[in-house]
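Single chain ahead, by itself, as C-alpha cells, in the form predicted on its own.
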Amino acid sequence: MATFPEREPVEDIGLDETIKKLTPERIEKTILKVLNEESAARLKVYVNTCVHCGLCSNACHFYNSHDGDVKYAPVSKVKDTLWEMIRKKGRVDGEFIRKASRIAFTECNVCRRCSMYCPFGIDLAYLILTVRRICHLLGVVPQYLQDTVNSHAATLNQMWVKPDEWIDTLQWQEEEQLDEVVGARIPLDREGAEIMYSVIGPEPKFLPQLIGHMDQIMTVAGMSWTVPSLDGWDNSNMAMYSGDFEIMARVERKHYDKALELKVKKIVMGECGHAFRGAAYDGPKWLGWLRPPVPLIHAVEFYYDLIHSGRLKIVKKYEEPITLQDPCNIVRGKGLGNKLRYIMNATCSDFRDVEPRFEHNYCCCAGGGVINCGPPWKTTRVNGNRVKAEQFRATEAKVIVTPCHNCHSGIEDIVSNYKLDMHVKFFCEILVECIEIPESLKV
C-alpha cells in the first residue's frame, strides 16, 4: 500500500465526511469499472511502457517549488494514485481515496507539461485524470469544486446566474458603453449573425466590465455578432475537471446547440484557457464528436486576426513594463503562443517576455479545476508555484497579461503572496486602451 508522505492536514468536508459512506465493495467495483470499461488500451500502454525514471520532476511546479520534494514529482503522484489502485485491483480504503483526491485535484493542474520531458511521451494528466473520474463517481471531490458543478448541473453556468441578472448585466454593459462609443450595441438571439460570442460564469458575476470591452471591440471592428439570451452562454466546464464527464457532456452540447440554433458562422471564446480546452477538445470526445458541429476559435486568435487585418488600428501602444502569462490549454494545447506575442507586441512598447516562455512556460496553478477547489487548498496552491512569482519577478514588469480567467485569479494571489509589484489584466483591458475609435463613432 502506498505510504503517502506526510502532508500538512486540510479540512474539507467533500473529502473528509464523503468517505464515511464508502464501503470496500462499493470502492472495488467503481474502480474497476472505470480501469476496465472507460480506460481500455490507452491506460494499459501508458502504465506499461513508464519506466518510473523521474524525468518528468523537473517539469512540474509544485515539485520544482517545494525544492525539488520527491512526493510533488508527476510519477510520484501517479505511484501515489493510479498504480496503486491497478496494483490491489481496487482493493483499497477510504482512507486512501481520501489521500489520492488530494493528490489529484489540489497537487496536480493536469498542465500537460509534464508530459514534454516524457522520454515517451506518456500523458500523465490523463493518468491523473482517471484519478479524479474514479473519485467523483465515489463522491470524494472537494467541496467547492463539487458545488461548482452543481450549479453546472443546475443552471448550465458555474456561478448560478439567473437568466434575469445574465440579461440585466448586458443591458448594463450595453449602456456603459454607449457612452463611449455610437452604436455599441450587444445583440441576443441574432440569427445568421458572423459570431456567438461566449463568456464563462464569473464575468457576469465579477467581471462585467469584460463583456462591455467586447461589445467595443466587436463594434470598433464592425463585427455581426449576438450573445444567447438563455443557457448556452457560459462556456467554463468545471465538470471537466472534477471527472463529472456527464455533466460536462451536457454542458458543451448545450453551447453548441445554442450555436447551431442561431445559425452563427463560428464561436468566438472570452479569454479563458480551460473553458477552450473544454468546448474544443475534452466535451466533444465525450460526446462521441469526431469535431465540434461549429467552428471554435479563442479570444487571443480572434484578437490577432482584427489586429493583423487592420479591422482594429492601433494608433498608440501601452507604456508600461508589461509581460504576459502563456495559458497552457491555449498555448502548450493550441499553439497560440506566437499569435498571443503578436498582439502584445503590436499594443505593447515595453513588452518583457518571461523565461521559459511558449509551451515550455510554467503552468498558472490555478487550471485543472485547483482554483475552484477553494480557499482551504489555497495556500497550497500558491505555495506550488514559487517558480511562478520568481519567474514573473524577473522581468521587473509592472503589469501580466494572463488572457485566461483561471490564470488572471491564479496570478493575482501569487502576485499578492510573493508581494511582486504588479498589476495583472486581460488582454481585452490593453486593447481598449490602444485602439483608433473612428470618426463616425465617436460619441
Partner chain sequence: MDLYEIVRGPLAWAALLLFVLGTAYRIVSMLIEARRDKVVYPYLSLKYGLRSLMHWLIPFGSVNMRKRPVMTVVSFAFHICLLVTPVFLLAHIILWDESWGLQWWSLPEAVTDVMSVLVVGACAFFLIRRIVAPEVQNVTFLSDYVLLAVVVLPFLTGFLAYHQLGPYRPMLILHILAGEIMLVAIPFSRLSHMFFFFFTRAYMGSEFGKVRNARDW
The other form holds:
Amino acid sequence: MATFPEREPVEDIGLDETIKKLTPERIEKTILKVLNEESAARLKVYVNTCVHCGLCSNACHFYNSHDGDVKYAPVSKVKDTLWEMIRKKGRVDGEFIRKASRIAFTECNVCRRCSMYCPFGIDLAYLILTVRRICHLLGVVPQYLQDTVNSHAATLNQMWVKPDEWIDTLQWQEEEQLDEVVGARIPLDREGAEIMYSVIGPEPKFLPQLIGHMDQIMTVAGMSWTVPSLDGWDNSNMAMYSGDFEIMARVERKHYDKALELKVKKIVMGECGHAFRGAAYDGPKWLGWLRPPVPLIHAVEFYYDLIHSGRLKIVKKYEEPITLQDPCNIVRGKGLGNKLRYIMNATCSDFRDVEPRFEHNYCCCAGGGVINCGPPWKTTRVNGNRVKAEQFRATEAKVIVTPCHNCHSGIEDIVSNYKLDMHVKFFCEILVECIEIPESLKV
Amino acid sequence: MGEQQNWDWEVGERLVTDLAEWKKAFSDVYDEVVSPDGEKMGAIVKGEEGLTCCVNGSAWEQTYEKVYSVKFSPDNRLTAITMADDEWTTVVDGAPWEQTYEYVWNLRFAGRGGAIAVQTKGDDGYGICLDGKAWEAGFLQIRDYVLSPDGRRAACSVQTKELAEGDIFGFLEGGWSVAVDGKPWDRNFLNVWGLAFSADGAKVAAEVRLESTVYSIAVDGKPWDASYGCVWEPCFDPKNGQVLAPVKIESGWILACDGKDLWGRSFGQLWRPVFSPDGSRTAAIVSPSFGRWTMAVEGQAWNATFGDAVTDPVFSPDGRRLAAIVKDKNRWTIGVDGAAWGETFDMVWRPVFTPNAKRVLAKVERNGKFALALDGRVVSGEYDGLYDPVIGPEGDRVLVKALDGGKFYRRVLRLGDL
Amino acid sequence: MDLYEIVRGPLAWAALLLFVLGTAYRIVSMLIEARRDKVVYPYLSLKYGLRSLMHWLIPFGSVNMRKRPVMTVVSFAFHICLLVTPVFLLAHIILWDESWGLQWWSLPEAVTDVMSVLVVGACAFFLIRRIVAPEVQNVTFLSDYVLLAVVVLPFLTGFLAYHQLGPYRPMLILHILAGEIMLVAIPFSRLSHMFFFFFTRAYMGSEFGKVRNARDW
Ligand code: HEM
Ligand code: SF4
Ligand code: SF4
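I would like to compare: after the form predicted on its own, may I see the structure of the form predicted in complex with the partner chain?
Up next: the whole complex, starting with the chain shown before.
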C-alpha cells in the first residue's frame, strides 16, 4: 500500500478559534437541518449511487499534482466530510468540523471537472458545497474568506470599497481614457442604455486600468452603455463559496435590481469566472429565477461579438508566443471555449493552445473561493496545481491569457512558484493593443 | 412635487430647445435631462473654460473641472454635483451650496418642498447634507440612505465601530447601525440594509442582521421579537404605521407584519410590498413556483405568471387596480389586474393610471424608438427620446416630452384623441 | 415443501416482488423528492440527457473511459454479461416455460457459460482493484466486499451447478438463493445504481448541455 504524507498543520483563526465555541448539539442540529431540510433528492441519490469506484480521482488537479495522493481524490474528500456526517447522523466533533472545513474550503475548487469523470455524473462539487454550507452555519470558515463575505454583507462589494472610492475610480479612469480616445466617457447611471457594465470588487481596488480598457473598447465599438454609481456595480460573490447563501442572494439581487432599475437590455460583465457563475446560476437559482432576469454576457462573449461583427477592427496582432487558461466557470460553465479561441486567434499571431483544454481544462486552483482563503493556504493551492505549471511549460509560451480574476491571480502564483518565466494578462490588455482607433476618435 | 395644476396644460406643441444650437456653442453636450413640467432641458456642456450645466441653451456662469449627476428636482430646478479646485459641492440652478467636501455623491430629492440631499465625505468623516445643511458628526463609512416623504429627515446605514482588516470576530459583535438626521440608533447590528421612513417621517425601519445566520426587522433600533433566516426591505403601512416585511420561514417567503404572517400563505419568493394610496390594500411581487413571477394582491396571486421578472408595481389612485412591468422570454410589457397586454416591447417604463383608474399609460421602446402605449396599444408617434409622460390633474390630458431629430418638444395631448 | 421448492416458489416470488416494488418505491420517492430540489425538473432536457447517456453507454465514449482502457473493457464485459446471461440462459427460459408457458430466444449454453466466467472474472478484477489501487482502497468499506460477493455468487454457483461440480442439488438451491438475494439487494443497496445511473447521468447531461452549453463526457 502506498503511503501518503499527512497534511501539514496550518493556522487559521477562522477554523481554529471558531470550533472552540461549537457544542455537540449545535453541530448535530445544523448538519441534520442541512441534510434533511435544505437538501433533497440530489444529495440522497448522489450519496446512494456512488459505487466507490474511484474513477473520479484522476479528474482532480489536486490528486494529479500530488502523485495520486488518495486524500485528494474527489470521492475521498466527500468521504472524509459528508459521508462521515451522514454515517454518524451529525454526531461529529469540532475537530472533525475543522478538518471538513479545511478540505471543503481549501482542497476543492468546486470546479466540477470530476463530474465529467464519474460515470454517474455525480456532482461532487455540489456535495462539497453542501459541506461548506454546514461549515458556514457553524461559523467555521477560513478567516480571509469570511472577511471577504463580511465585505459583501456590509458594502455589497467584495473589497470594502466605499461608495465615494468607486465613483472616484471611475472618474479617474475616464479622465485617463479621455486623453487617448475622444468621447471616452464612462456614463454613470444612464437609464435606458443598452448595456450595464459590472465588474468585481478587486478591479477598482487593485486593477482600475481594466475599467479604463473597457471604457476604451466600449467607446471605440460605439456601444450604448452605463455603469452604476451606487451599490450593485459589483458582480462578484464569495458568499456563494463560503456557503452563506443568504448574503450571496442579497448581492446578486442588488446586481439585477440595478440592471432592472437602469432599464438596460443586458449586463456585460468583466473578465471573471466565479462572478459569472454566481450571477448566471447560483444567485438567480436561490432567488427563484430559472435564468437571470436581464441577460448576462461574459466579457469573452462580448469581445467575440465585437470582433466577429466587425465593430472592433483588429489592425495589429500580438506577436509573442501566447497561451491560454480556460476558466472553468465560463468554459465548463458556459461553453465559451470556442469563442475564446476565436478571439485569441483573431488577436495573436502565435497562439499555442494547451492540453487538456475546453471542458477538460484543469482548474487554476484559485477558484471556488480557494484563493480567498488567503495567505495561510497559498501553499496548499500552489502545490495542488503542479499539473497546471507543467501544462503551461509544455507550450513554451511567454504570455498566459486568463479571462478570469481568480485564474489571473492563481496562475501568477503558479508562474512564480514553478519559475515559468511567463506573464499573465487579461484578454482586454491584448485587445486594446490590437484594435484600430478610428481617426475621428483620435485625440 | 411641483404643483402640476400650475403647469401649462394648453393642448398643443412647443419647441423648447434645439440641441443643434447647443452643439454649435459647446464642444460637448451630454447627459441630457428634462424637467418634470417639460419646460426645460438641461445637460452637461463643455466650453473653453471647462464643464458646466446648460438649461434651454444658456449655460451656468460658473465652470467646473467635473460635473456629474445632473438631474431636475421635482420642482424643476436643475441640480448637479460639481468639483472645482478639488472641492466638491452641490449646485442648484447654478447656485452652489456653501459647504464643500472631499467628495459628494448620491443626489436625491424628496417631498413637496423639493428637498435635495447628497452624501458627503469631509475632513471628519462621512455624512449627509440635506438642503445645504450637513450632519453634525461624521461617520467611518456610510452606505445607502433614504429621505422622509416630506423631505425633512434623512436616515442612513452607518458604520459605528472601526473594524480592522480580517477581524472576523469583531464583525460578529456588530458595527453597523442606522443614523437618523445624524444621530445613530443606540444599538448596533452586524449589518443594516433596506431603510424606510414611516409616512409621517417619525419612524424608521430597516432590515437587520442579528447574528451571522439570523435576520430580523428593526423599528427605531428595536428588532422584532421574531427572527428569520432571511428578510427583505420593510415598509410602513401608511394607515396605521405598522411595519411590513418579506421574511423567509421554512415553507418559503411570507409577508410579515410586525412579526406575524399577514397573508397566511407563503411563496417561493416575495419582495417589494406596496400599499394602495389609501393604505387599504397590499400587494407584492411574488414567485408562486420556481422560475415564475407575478403580483399577489392581498395574498392572492395573479393567474398569469411571467418567466423573467415583474417590477414596478403601481396601484391606481383609487386602489382598486394594480399594474406592473412584466417580462417574459426577454420581451417586456405591462400587466394589469392579472392580464398582460397583448403586445410586447423591447422595453417598457413604469405604468401610470389615469386619475379615474380607467386607463393605463406607459412609455415603451421598439427598435430603438420610443412611444406611448395606452391600454396595450401604441398611441403616439415614435421618437428618438421620450421622457416620463405625465397625466394632467383633470385626467384628460397627457404631457409628452419628446426628443425628435435633436429638437426637444413639449406637447400636451388630449387623452381622448389618442 | 422441501427447501428447493421453497426457494423456487414463495421465495422467488418474494424476491421478484421486492425487486419490482422496491425499485418502484426508490424511483418514485426520488421523483417526488426531486421537486424540493428546485432546479432538477426545470433543468432536465430529453435531448441533452440522451446525448450524455449515449456517450456513457457506448464503450470508450467518454474521455475517462479512454484513459482507463482495461477498466472500460472489464466493466462493459461485466455489465453486459451480468444483464444478458440470466435472461437468455436456456435453463432459466425452461423454468419460465414450465411455470408460465413463456418462451424466448436463448443463447447457446457454451456462450452463457463463458459469460458467467467473465462475470466472475470481472468481479475478481474489481476485488483486486479494490485492494491494490489506493484511490479505490481508500473508499472501500466492508459493504463493498459484501456487494461484490452478492453479485458474484449467483454466477459462481450457477456455473458450479451447471457443471455439476460439487453436490448438485444444494448447489442449485444456493444458486437460486444467491440470485434472489442479489435481486433484492438491487433496489436496497448501491446496486440501485442500475436505475439511478440513468437519472443522475441524464440530469448532469442536461445541466451541462442545456444550461451550461458544455459537454460532460
Ligand atoms: C444498466 C444497468 C447498469 C449500469 C448502467 C451500470 C453502471 C455501472 C457503472 C458506470 C459502474 C462504475 C464502475 C465501472 O465502470 O465498473 C458500475 C459498477 C458496478 N456495477 Fe453496475 N451498472 C448497471 C447494472 C448493474 C447491476 C444489475 C449490477 C449487479 C447487480 C451491477 C454491479 C456493479 C458492481 C458490482 C460494480 C462495482 C465495481 C467495483 O466494485 O468497482 N451493475 N456499474
Ligand atoms: S477541485 Fe474540481 S476536480 Fe477536484 S474535487 Fe473539487 S470539483 Fe472535483
Ligand atoms: S467516480 Fe463517481 S461513483 Fe465512482 S467513486 Fe467517484 S463519485 Fe463515486
